[in-house]
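First, one chain by itself: the form predicted alone, in C-alpha cells.
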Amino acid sequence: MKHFDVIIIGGGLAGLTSALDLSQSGLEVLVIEKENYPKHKVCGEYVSNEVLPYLKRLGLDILSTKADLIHRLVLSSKTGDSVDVELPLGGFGMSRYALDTLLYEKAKANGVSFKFETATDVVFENEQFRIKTNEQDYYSDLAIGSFGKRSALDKKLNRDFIQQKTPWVGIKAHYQSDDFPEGEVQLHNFDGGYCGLSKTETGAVNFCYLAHYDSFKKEASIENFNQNILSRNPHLKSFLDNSNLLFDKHLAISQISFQNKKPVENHILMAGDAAGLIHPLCGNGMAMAIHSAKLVSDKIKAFKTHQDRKQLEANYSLIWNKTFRKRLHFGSIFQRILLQPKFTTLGMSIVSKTPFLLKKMIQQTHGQPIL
C-alpha cells in the first residue's frame, strides 16, 4: 500500500501549486485529477501581478513568456458608458491550458504523482486520510480539497454552501479579434451579468461572462444570448461583431456558488475555489488560487515539524481568512451594485471623474505581492 505524505484532490491552480511548492520541501506528493492536461476551462485568465515573486521562487518566470502584461482597465455599464484606468498593480493574460499545463510538467519533473482518476469519498480514520476513485484507494497523512467551485465531494461532505441552488451560468471561448488592445483587460456590463475580455499568451482574446439563470434561460442557445441580451452594450456588439469564435464551442459551467465555505472540512484543507470563490467581476480568483496554494503549503510545513493536526487546521483557517475574507466582502458588495443598473450608472458618473475611486475599489479586491 503506497502512503504518500500530501494527497491533493484537483489538479487546478490551487492543486497543481501546492504540490510544486510541497514537493520542493522534499514531500511525497498525489495529485487525483479527473481529466489529462492540457484542458481549457471557464475562466477569466487574468491574473493579478501579486503572485510573480512566488511563482518565480517556485521557478516558473511568467514574465520569460508570451502571456499577455496587462496594466489597463476598461470598464463599462450595459449602455456602454466606459471609464478607463491604469491597475495600481497590473497583471498578465494567460490561458488555463497553458499555465497549468506549465504547472503540471514542473511539477511531474519535481516528482509529483498524478493519477488521472475521478475521487469519489473522502475518510479520515486513525490520524490518515484515506481516498476512494473510480479505480482504487489512495492514503496519505494530509490531504488538501482544491477541487473547484462546486464537486460531487462538496455533496458528499455535506457542506453547508452545496446545499443551496445559486442562479449564475458562467460561459467562456477564445476568439480571434484583430484590433483588441494589448494590455488591456476589459469588463462590460449587460442585463442580468458582466463579460471579461482580456489576450492570453497565443493572442487569442478571452471571453469569459456571468449570467444570471434567469436572463439566460429566456434565450434558447448561448450564440441568441450573445446576440440579444450581451450586443445591447455596444463594446460588446463591436467585439462580437468583428472576431471569430477559435473554440469548436463555447464552455459552460451552471451552479456557480459564490457563498461563504469552510477552509477546512472533515480535516481536510481547502484551497482555490474549494475554499471560497471572488465573484469574476474583480478579475482575481486565478491570483486567489495561487495564493492560497502558498497558504496551505506553509502550514503544511510546519506540520511536518510540529505533528500538531489540531493547531495546523486552527492556523490555516486564521491565514485563510485573515488573507481573504475582507477581499471576498468586497467583491460580493461591487458585484451587488454593479447589477443594479441605475448604481452602475452613478457608479461610472462618478469613478469617470475621480479615478482614483475605482483604483481604490480594485485594491480592496486585491492582495499584495507575495514576498
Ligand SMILES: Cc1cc2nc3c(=O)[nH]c(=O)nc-3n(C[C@H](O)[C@H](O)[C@H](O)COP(=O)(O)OP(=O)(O)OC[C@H]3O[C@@H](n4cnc5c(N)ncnc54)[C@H](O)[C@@H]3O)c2cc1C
The other form holds:
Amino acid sequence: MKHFDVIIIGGGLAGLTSALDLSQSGLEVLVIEKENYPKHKVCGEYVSNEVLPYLKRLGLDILSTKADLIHRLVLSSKTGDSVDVELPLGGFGMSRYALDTLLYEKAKANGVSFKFETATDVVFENEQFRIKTNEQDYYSDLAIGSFGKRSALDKKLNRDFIQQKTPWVGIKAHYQSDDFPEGEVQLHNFDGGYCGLSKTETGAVNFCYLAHYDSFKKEASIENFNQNILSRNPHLKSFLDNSNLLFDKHLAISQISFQNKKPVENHILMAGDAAGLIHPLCGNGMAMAIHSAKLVSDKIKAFKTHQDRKQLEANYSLIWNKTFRKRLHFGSIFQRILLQPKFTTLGMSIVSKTPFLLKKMIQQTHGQPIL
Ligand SMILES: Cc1cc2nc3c(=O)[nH]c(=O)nc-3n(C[C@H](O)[C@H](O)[C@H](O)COP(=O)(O)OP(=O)(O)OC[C@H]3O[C@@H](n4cnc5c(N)ncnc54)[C@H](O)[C@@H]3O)c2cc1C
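What would the structure be for the form predicted together with this ligand, given that what you showed me was the form predicted alone?
Now the complete complex, all chains and molecules, led by this one.
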C-alpha cells in the first residue's frame, strides 16, 4: 500500500499549482484527476497578472509564452453603450487547454504522481486519509480538495451549498476573428447575463458567457440564444457576425453556485473553486485558485514541522478568509449591479464620466501580485 504525504483531488489550476509547489519542497504528492490533459474548459481565460511572480517562482514564465498580454477592459451595457479603462494590474489571455497542460507537464517532470480516476469518497480515520476512486484506494497524511465548483464529491461530503439548485449556466467556445484587438478583454452585458471576449495564445478569441437559466431556457438552442439574445448587444452582434466558430460545438455547464463554502471540510483543505467561487465577471477566479494553492502549500509545509493538524486547519481557514472573503463579497455586489438593467444603465453613465471609479471597483476584486 503506497502512502503519500499529500493527495490532491482534482487537477485543475488549484490542484496542479499546489502539486507543483509541494513537490518542489520534496513532498510526495499524488493528484487524482478524472479527465485527461489537454482539455478545454468553460472559462473566460483572462488571468490576472497577480499570479505572474508566483508562477515564475514555480518555474513557469508566462511572459515568454504566446499568451496575449492584456491591459485594457471594455465594458458595455446591453444596449451597447460602452466605456474602456486601462486595467490597474492587467492580465494575460491563455486557453485552459494550454495553461492546465503547462502546469501538468511541469508537475509531472517534478515527480508528482498522477492517477486519471474519479475520486468517489474521502474517509479520515486514525489521522490519515483514505481516498476512494472508481478503481482503488489511496492513502495520505493530508488531502487537498481542488475538485472545482461542483463535483459528485460535494454531495458525498454533504456540503451545504450542494443542497440548493442554482440558475446559472456557462457557455464557451473559441472563434476565429480577424479584427479582434490584442491586449483587450471585453465584457458585454445582455439580458440575463454577460459575455467575456479575449484573445488566447493561439490568436483565437475565447467567447464565454454566464447566463441566467430563466433567460436561457426560452431559446431552443445555444445558437438561438446567441442570435436572439446576445446579439441585441451591438458589440456581440458584430463579433458573432464577423467571426467563425472553431469548436465543433459550444461547451456548456450548469448549476454554477456562488454560495459560501468552507475552506476546510472533514479535515480536507479546500482550494480553488471548491473553497469558494467568485463571480466570473471579476475575471479573478483563476488567480484566486492559484493564490489559494500558494496559501495551502505554505500551511502544509509549516505542518511538516509542527505536526499539529488543528493548527493547520485553523491557520488555513483564517488566511483563506482574510485573503478572499472581501473579494467574494464585492464580486457578488458587482454581479447584482451588472445584471440589473436599471443599475447598469445608471452605472455605465457614471463610470463613463469617472473611469477611476471602475478601476477602484476592479481593485476591490483583485489582489496584489503574489510574492
Ligand atoms: C462562465 C465562467 C467564466 C469564467 N471566466 C473566468 C475568467 O475569465 N478569469 C478567471 O480568472 N476566472 C474565470 N472563471 C473562474 C475559473 O474558471 C475558476 O475559478 C477556476 O477554473 C478554478 O480552478 P480550480 O482548480 O478550482 O477548478 P477547475 O479548474 O474546475 O478544476 C477542478 C478539477 O477537478 C476535477 N474533478 C472534479 N471532481 C473530481 C473527482 N471526483 N475526482 C477527480 N477529479 C475531479 C475536474 O475534472 C477538474 O479538472 C470563470 C468561471 C465561469 C463559470
